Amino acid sequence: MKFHYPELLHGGDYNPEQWMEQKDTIWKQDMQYAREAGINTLSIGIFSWAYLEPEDGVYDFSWMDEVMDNLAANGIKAVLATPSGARPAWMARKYPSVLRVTENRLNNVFGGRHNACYSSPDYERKVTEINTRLAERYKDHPALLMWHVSNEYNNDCHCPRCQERFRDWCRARYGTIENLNRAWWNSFWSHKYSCFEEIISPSSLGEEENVAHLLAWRRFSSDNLVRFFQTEIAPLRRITPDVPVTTNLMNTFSGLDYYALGRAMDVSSWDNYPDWRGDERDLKTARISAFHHDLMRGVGDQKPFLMMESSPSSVNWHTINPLRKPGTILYQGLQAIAHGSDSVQYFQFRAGRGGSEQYHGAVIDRTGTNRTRTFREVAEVGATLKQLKGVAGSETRNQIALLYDWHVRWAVEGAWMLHRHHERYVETVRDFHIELGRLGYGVDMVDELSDISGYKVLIAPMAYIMRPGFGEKLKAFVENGGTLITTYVSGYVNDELLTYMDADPSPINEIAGRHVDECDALDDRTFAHFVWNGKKYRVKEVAELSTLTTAQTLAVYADRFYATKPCFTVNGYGMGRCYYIAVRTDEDFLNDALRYILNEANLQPILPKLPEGTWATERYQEDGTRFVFVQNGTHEKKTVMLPKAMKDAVTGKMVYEQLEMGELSVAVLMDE
């Protein structure tokens, strides 16, 4: 199901149950303030289980009925949550199976939020019961817009039920214990198992160094949560089949394969909390946020996503929690829209008087009034989003795909190799994303299971493992004319982390026309260099030494004992090409190399010659209407040269040769 609402959403997390005793005044005031701020949606019920079911089997929906009616009466839509993000105390007391067990086999006690065992039959039953009642009660309510399932899922429980499910997962994946022993290379350290019953989850009390075992556990834990998610949404799908479901994600959170979770929901959403500082550091923060937005859109198969949470002011959980400079919240919201979001939503709408989040940023802060700078700036966002109504539902049409795969990340981070536990997979992918933005290109994030056939260029940094079918997919992509860019530490192992050998060659070796002989790890005092197109570049941290088979050398090392060895190569493969970067370098080489390769691939940037600190993205409506978003992530004014006259989508005015941009700002342009 494709989620589409005829306007951009503006709202946030709303917790009216915290104000039950003052509902005659506070709830009424909330609706007034929401209208003033241009808010058209509020997320409700996220942590409301103790109020919806105060005792086991005793339900009270009367207060929620009133909240839903208030929203409808004020023209506000409800993103209605299932309350599984936090359980009531009676549940932990009556059904202790709902609580997790830690990796060192200690039972958790009630408290916190994410403390549920997703293998607990009691938890599954209670979640199904309350979700069924919610869906049945509100299926026809005019306020219901979509389902917000749980909150910021995470996982990893080591209880006996999860242990047994892990063994069942292994049985299903490997079939026989002999196959598992071969896949996990259990001849090492005499770790050979005689039966599946001997397998337990990794723990510091026992096995925590078998890389295949660790990867299997991470895969199981992710699969088990996706299975639970599908169980949780089953009554919602059955009772409200036309109401889309989402759950809010956390950018590069390592515990879950977000692509797998994204494929199980209708629209991806995520919680965006940039660390704004009000100075030159904000450029890096803005670039990281841009990467996260594109990743969350990729998790949702490039459909418009939702920024489910962001802070309208300072957060309260950093070591230092500075205020946002004026204009930062508008930039934060429009940046999300620029990268494919159909919403700007906040945590939280009204701050509570107590609890750990009483000083977290809120549309209505601890003063309880609308006479604050934050409220005025939120209202400005609301007014701007109304002017951009035509953007809602528009999608990207990028020709460049950038690979970020959670399984690759798990494998690289678990490997005992170059810089153990510091292989910098996330940073490496992000570096490519930043340089593509600098050059003016939009990018789609994909994983190894994504369809890549429609792209002209695929960039796969540190593609360490080859998941089933990915090698064949790469071959077809390049054979059919695609351009592949890959790097060091790619194609080293198969999907079970077994190294490729001559009898079982790596697909990337064939496509790239070379094979790796050695790989050097450099410390922070050791560097090498190479020269390409007359310019000298620095090698840092990683340097592969390769033998070429069919590839052509573009650059060789200039020093150290591997001088004259190739470090940048290209190989013709079918109708396409594969470029291989065998070194980790600084941004200057990535920028120069990408500029060269994308020019060879005949790709044109969205906007050429962008000033430093700016980048551009674009979105298209089905009728071909194009929106170009120019983003200035600096605290300096910038002048952007336009190739043609365009219309400002917010003001309606024409912008001719020069676009003048203020600090930390986003301009939204349309073809005229």
The other form holds:
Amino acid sequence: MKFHYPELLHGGDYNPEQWMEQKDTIWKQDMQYAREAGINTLSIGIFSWAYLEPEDGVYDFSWMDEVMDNLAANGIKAVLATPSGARPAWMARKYPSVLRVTENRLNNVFGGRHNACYSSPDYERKVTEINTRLAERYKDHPALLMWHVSNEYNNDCHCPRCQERFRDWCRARYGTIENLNRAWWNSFWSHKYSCFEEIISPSSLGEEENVAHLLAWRRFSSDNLVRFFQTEIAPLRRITPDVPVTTNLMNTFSGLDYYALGRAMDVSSWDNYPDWRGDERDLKTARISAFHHDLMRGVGDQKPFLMMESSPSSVNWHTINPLRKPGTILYQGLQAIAHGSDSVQYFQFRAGRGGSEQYHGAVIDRTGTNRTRTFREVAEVGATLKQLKGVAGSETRNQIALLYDWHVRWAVEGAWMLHRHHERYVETVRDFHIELGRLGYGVDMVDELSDISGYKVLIAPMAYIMRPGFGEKLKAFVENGGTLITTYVSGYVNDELLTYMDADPSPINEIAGRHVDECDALDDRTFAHFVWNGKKYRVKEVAELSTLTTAQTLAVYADRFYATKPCFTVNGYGMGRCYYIAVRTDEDFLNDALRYILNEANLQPILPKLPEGTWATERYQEDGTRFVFVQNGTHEKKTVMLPKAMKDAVTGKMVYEQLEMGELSVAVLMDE
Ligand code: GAL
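For comparison with the form predicted on its own, provide the form predicted in complex with beta-D-galactopyranose.
Complete assembly follows, chain above in first position.
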């Protein structure tokens, strides 16, 4: 199901249950302020369980009825949550199995929020009961827009039920214990199991060094959570089949394969909390956010996503929580839209008077009024989003895909090699993303299971592990004319983390026309160099030494004992090509190499010659209407040269050739 609403959403998390005793004043004022701020959606019920079910089996929806009616009466849509992000105290007392057990086998006690065991039958039953009641009660309510399932699902549990499920997961994956022993290389340290019953979860109290065991546990925990999500949404799907379902994600959070979760929901949504500082550091922050937005869109199969949360002012949980310079909130919101979001939503609409989030930014902050800078800035976002209504539902049409895969990350970060605990997978992928932006290209994030056949270029940095079918997919992609760019530490191991050997070569070897003999880890005082197209580049951290089979050399090392060995190669394969970058370099080489390769692949940037610190993205409506978003991520003014006159979609004015941009800003342009 594709989520579609005819307007861009503007709103945020709303917790009226914190103001139950001030219904007549505060609740009324909330609606008035929401209208003033151009808010058309509010997310409710996220942490309301104790108010919806004050005692086991005793429900009270009367207050939520009132809230839903208020929203409808004010033309505001409800993103209605299931309350499983936090539990009432009575539940923990009556059904202790709902709480997690730590990896050191300690039982958690009541408190906090994301503290649930996703294998607890009691929890499943209670969640199913309340979700069923919510869906039954509000299925025909005019305010109901979509389901916000739980909140920021995360982490694992080591209770006996989870252990049993892990063993079942292993049985299903490996069939026999011999297969598992072979796959996990359990002849090492005499760790051979004689039956599945001997398998337990990784822990610092016992086994925590077997990389395959660790990966299996991460995969199981992720699968178990996706299964729990399916359980959570079963009553919603049954009772409200036409209401889209989402759950809010946390960008590169490592504990859960977001692509797997994304495939189970209708629209991807996420919580965006950049560390804005109001100076030149914001450029890096803006680039990281751009990467996160694209990743969260990728998780949702490139459909429009939602920025479910962001702070309308400062946050309260960074180490330092500075105020936002005027204009930052508008930039933060429009940046999300530029990368494919159909919403700008905040945490939170109204700040509570107590609790740990009393000082977190809010549309209505602790003054309780609309007479604040934050409120005015939020209202400005609201007015701008109204002007951009036509963007709602539009999608990207990028020709470049960039691989970011949770299994690759788990495998790389678990491996004992090179720079232990500093493999820098996320940063490496991000570095490619940044350079693509610098060069003016839009990019789609994909994982190894995504359909890549429609892209012209696939960039797969550090694609360490080959998940089933990925090697064949890569071969078909390049054979059919695609350009593959891959790097050091790619295709080292199969899906079970067993290294490929000459007798059983990595699929990457054939496509890249080379194989890796050795890989060097350089410390921060050791560098190598190479020259390409007359320019000298520095090699840092990782340097692979390889033998070429069919590949051609583009550059060789200039120094160290690897001098004259190839470090940048290209291989013709079928109708396509595979470029192999065997070294970690600085951004200058990535930029030059990408410019060269994308030019060879005949790909045109969205806008050429963008000034430093600016980048462009595009969204298209089905009828071909195109929106070009130009971002200035710096605190300096920038002039962007346009190849033709375009219309500013916010002001309706024409922009001729020169687009003048203020600091930290987004221009939305349309073809005329
Ligand atoms: C999010 C969370 C919200 C709120 C917010 C504060 O991670 O989903 O409930 O705590 O952080 O920034």
